[in-house]
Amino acid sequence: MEQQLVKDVKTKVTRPNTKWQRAKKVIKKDWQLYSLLVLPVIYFVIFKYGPMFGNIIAFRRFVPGGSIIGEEWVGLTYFNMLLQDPTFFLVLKNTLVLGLLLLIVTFPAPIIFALLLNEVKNRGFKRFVQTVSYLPHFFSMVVVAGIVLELVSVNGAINNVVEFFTGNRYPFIQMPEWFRTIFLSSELWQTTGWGAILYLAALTGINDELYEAAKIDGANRWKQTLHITIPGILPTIVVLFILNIGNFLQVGFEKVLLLYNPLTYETADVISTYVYRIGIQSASFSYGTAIGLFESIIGLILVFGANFMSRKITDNSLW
């Protein structure tokens, strides 16, 4: 009896440390593998989690040259300014429209491209198409913007074609109604090939026996794609869709900044470029931080919402 009591007491004393001891034992056993995590963890702490501390100046009045955490608490003053700023609602509308168009147009494009490429049987032609489609991804954003601006300029190649059919030339890059078309077209050109890589990798994981069984049952290529190929890559589609939702409000900050100009602010100005102008160019750091924090919170809500809906509808989710 006495021995049992001693055993119970020892168990109660050691129980809170059981998980830690188990984790310590596992880390000690595979320390070479866990040591590979050191640099990524340091990177995330310094460049991802550390800067989050700077969000505090969205609630404090920051004066350049003063305290790094601001001079005084002002509560939700900058968020009230945000809700009373008519320019903010214009950039919010532009961001939502551009983000939605990107999801509708550029998200399905790599899936369709991968499905079409998967049907190509000539390996040489397939590799050539893949190489050509991947190439724009490796171009610098400045180079991409330069190519786009050159193509749509008044003396550019597109205007040469337009003049041939209509007899007129148009300053497309200075026309607000053409900005979204130009932006979406350049995104399709730059991202479709590279985005198809993950789907092509997922396609190689589908069991060939499923296709053989479908052929025996009389299924044609369309029915095989519909009932085998698409369900086979559905988890990949869901994961990438949720990740795209997370970037819904960012809509390619660098490209927008390089392509837009004051004449196209009406349709081109988005939240991230507005934050840049307010926070950096106008030196309103606290107000710019409040806008950026608002954008981040909305993005976080969208990611959680998309993950929840995906889990309910398709049984696939990011977590």
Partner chain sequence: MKESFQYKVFRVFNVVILLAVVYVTLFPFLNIVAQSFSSEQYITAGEVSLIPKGFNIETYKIIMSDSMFWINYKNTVVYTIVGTAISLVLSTMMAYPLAKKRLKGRNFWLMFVVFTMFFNGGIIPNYVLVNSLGFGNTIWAIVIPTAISVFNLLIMKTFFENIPDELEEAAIMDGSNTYGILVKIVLPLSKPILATMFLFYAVTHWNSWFPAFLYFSEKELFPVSIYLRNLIKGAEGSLSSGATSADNLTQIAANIKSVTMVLTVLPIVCVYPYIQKYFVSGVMLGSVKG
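Would you mind generating the form predicted together with the partner chain now that we have the form predicted on its own?
Chain alone follows, minus partners and molecules.
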């Protein structure tokens, strides 16, 4: 009887604790590993999650110099402002147009470039082309903007060609109808080579035996590309496409900011530059945050949507 009681007490005490004790043992053994995480986690909490929480000022009236989370609740006031703001719809349209053009033009470019490079047999030449193509990726956005402005300036190199054919010189950077072309070309220039790296890595991973088998079956190089190479890099394409979709609305903020001017706002002004002007230059912090939050949430929905779609359609997904 007594022994039974002791046994009961023992099981009562030890059984619920085994899981916790195991965890405690792991933590005790690896506390040094956890201690390494402390500083970086604090960094993430303050500088990544802090601003997410800071979005609360989209629903509260913020006064510069006042409380960091604003003064009082104002509900959806700033979102109502957004729906009545004609400039917002203009920048939304510009963002969508520019984002779509980027997706159509600059997304396939690295794939095509990688496929072309893949056909080069001379290793020296291949390496040379690759090395050159990466270079613009390493330039500061300020330098890229400077180069672009010099090239399209009235006395710049592009106008030399234009003058040769038309006899006229144009101030392209002040013409709204040219902004998108200029922006897309400079993105193409800056990102194609670097973007091709991942595809080239994927290309080297394709099994050579597949090509051998296709040759025996009589497939020419084009058929091999169509039926082996492209399916081989498809997972990479899908992953990068999903990531690109997520950044859809954040089209080259820094570059637009450096390249545009009041004369080209009509086509160049995008959500992020508008947020910057409203929020920081005009100090309408709460309204600017509301627009920014709108942008981020749409971006998040796009990523999850694209991921879901691609998992359904191609079986490839980010998670």
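Since the model is a prediction, treat every value here as computed from it, not as a measurement. Residue numbers count along the first chain shown, from 1. In this text, rigid core is short for the largest set of C-alphas that superpose within 1.5 Å between two forms.
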item	value
Residue 261: Cα shift of 2 Å or greater between these two forms (core-aligned)	no
